[in-house]
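Presented below, as structure tokens, is a lone chain in the form predicted alone.
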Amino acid sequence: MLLPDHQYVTTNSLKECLRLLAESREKAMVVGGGTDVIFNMRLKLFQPDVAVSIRKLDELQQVEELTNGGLRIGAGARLADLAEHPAINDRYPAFAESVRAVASTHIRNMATLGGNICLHTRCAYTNNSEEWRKGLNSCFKTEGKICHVIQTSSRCLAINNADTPLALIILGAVLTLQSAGGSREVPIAEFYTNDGMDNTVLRPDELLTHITIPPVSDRTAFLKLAPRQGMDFATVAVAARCDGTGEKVSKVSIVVGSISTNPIILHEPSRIVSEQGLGDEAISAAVDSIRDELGPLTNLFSRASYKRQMANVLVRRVLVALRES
């Protein structure tokens, strides 16, 4: 499959690479490690007029240590390095585990942080060759105005399979987005929308260069099933984080991911455990609970009824993993 026609810029300064995506006036794409949209332009999925390249950017590839114990992490960090880090794995196990479980080595060695942020959505009916898309009528993602999944629907109904993003959620992660014009601070959790086809606040001209994570002394964990380890997209990925000490606790979150267009935070549960503790029987009405939460199953690579299943198997090992820890 032959790329789009394109002109490849590549970029010796951040200044450099606002300007172009300033004027290129949204028929620009950010190219970091290209593992997902070098991928999708051969696809025929994204065509844009530019790709501009942010790898020679030394500014977006660093690890800062804070002063309050945090870490500032450059968007342009490769997953291998971030992998490897050692303030990451003894502060943040969760998120490096999460970093691990994206991929291959040979992605990883690739990819961003960032690119795996940002990662576009995903949907069974239009993620495959444009021969293929050519038996369906136009969809969202191809310029058309119904989706595939539900035809009443207003909006793209496509996945978000991100893996990083459930372990900067529970973290308290904020991101910084700049533009030629400014920047502004979007903690992560409120970065992402329910539109499959915008489903980042990110606007055309902004680029995400920085992830601020805060200091955390919480226990956390991060699971992911997938239908072959180190290869695939997650069916399900949950992280979890909460304070305490074995069953003790009085504040948990949980995020879970490949679900929906979003990765949806699961309060009732959350609610449940942090009020009556990591128990058994806490975690088990826990999960009893996950099924109102998670909402209707919609554009799964697998059985809605599995999914929701693992859904269930995987929250419950999470919090067993945190009572455990």
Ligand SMILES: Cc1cc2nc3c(=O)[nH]c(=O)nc-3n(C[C@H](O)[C@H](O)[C@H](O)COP(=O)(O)OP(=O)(O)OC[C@H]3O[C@@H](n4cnc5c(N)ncnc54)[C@H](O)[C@@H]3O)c2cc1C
Contents of the next structure:
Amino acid sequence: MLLPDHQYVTTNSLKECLRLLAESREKAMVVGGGTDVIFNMRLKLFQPDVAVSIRKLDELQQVEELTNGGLRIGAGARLADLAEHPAINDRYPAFAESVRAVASTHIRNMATLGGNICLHTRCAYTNNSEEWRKGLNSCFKTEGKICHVIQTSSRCLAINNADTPLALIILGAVLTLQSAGGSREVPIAEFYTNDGMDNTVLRPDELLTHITIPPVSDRTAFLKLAPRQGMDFATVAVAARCDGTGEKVSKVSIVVGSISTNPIILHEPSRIVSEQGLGDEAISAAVDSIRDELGPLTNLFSRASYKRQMANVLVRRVLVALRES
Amino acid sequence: MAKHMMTLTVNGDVYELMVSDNQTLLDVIRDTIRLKGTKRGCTTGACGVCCVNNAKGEAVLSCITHALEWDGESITTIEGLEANGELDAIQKAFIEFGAVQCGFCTPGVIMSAKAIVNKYPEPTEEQMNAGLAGVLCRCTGHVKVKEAVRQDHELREAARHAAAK
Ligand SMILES: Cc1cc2nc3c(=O)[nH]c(=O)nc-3n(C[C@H](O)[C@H](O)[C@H](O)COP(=O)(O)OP(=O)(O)OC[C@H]3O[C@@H](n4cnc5c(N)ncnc54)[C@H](O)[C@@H]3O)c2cc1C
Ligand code: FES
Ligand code: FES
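Output the form predicted together with this ligand next; the form predicted alone has already been displayed.
To see the whole picture, the full complex is given below, headed by that same chain.
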């Protein structure tokens, strides 16, 4: 019943935390709310030597209202608090929606925004108990050399199943990554890679400390479809943003998640509705155009044909939601 | 495994405990303090039967959090609801409405229900659904549970009036 052996360390200052991460190299793992770290330790998918808790770092739990109308959110802020934060609901309703879409109330009472953004990829084959996995050869995630999803793949095809990054991408959020050596700012749109084993540009010695969202007056929407509405990872989720009013738009962005290793920014449907507006016909044409950009649907917690159809449905709904907002 | 000293307040009682790095809060509640009301189900955050309330009266899952994370904190488990030999209103409501069958999920469901009424004394349908979504009952379902949660407020009011008289 006990977790695998490891050392647990609470850090009391950011500096101490960064020093510890620098010293322990790849052997340490940051614990925000721990809801995913402990889950993966139970499955023996994560076996860190050191678990570094950031829960006592008050500076990572604040939500700061910027003078330009934006917000700067500490990576250690709890999802439950963000879901009810007045400024977040007021300024970024689609982001607030994406926060409420994560897991259950119980989990949001523990989980952090940083943990959701840095959530590891998930796989229908590998995210099972060790006993279950014994029926298969090892894959990239379990020290093997293959991916069960597509055996000929040279990389792990596990999917990014997190909800909040989609809303943060369309809002143009920027992540602050700090290490003992310094700090860098990375737009969240450039944070994810297409390698299921190492799906972000975060280095092992770095900590995500803040998420800055610029002021946004455009219309936005977030929608998620999951097997169970109350608590489940997404089958498909989508976030979208546009300017203008009614059917009139000139700039549209759409991001689809839970389909592949990184969130997919859709270009063709955005181009179509940017040119033709948000009328029914243009929306249908936009939906028809997403197939190529989604690419092959690989890592399936549900049937590929269903998932593809639901991606179409959600893209249509999200564009209608923009039109009506 | 190295052990560390920690302080945890459970149901108002302060415990000084030796806890190892790889114990979860659930392990400490059940195996160290030996309060067996809180149940061990999936141990991966999916079923909710290990639910306890934190110091703010919110529902949290004790199976997916390091015990040492809770050093200096205060929690309430199912054993902490009764006071002076009398059950809490929410517990009475569960009995009255038959919101219990095999009982395995009951501590987790009651602590989730308690968290709902702590925050919303007269919860809406949506607030109840959101508060109960993370805890599963394979016998009773959530219908009778919600009847009990709705009743909690009335029982509490009745008790308040009785005390005022
Ligand atoms: C039953 C269940 C249902 C779930 N449903 C959903 C869902 O619907 N949608 C969803 O998106 N997720 C879901 N999750 C996954 C997880 O609970 C959430 O993603 C949660 O937001 C993770 O946050 P955390 O703080 O608990 O992360 P942790 O478990 O603490 O960390 C997650 C990862 O991020 C890293 N990390 C955490 N904080 C930082 C930081 N500041 N800097 C750098 N790295 C960091 C950790 O090292 C780890 O790799 C679910 C989990 C469970 C158990
Ligand atoms: S035992 Fe904790 S959620 Fe199932
Ligand atoms: S009463 Fe049996 S699981 Fe809920």
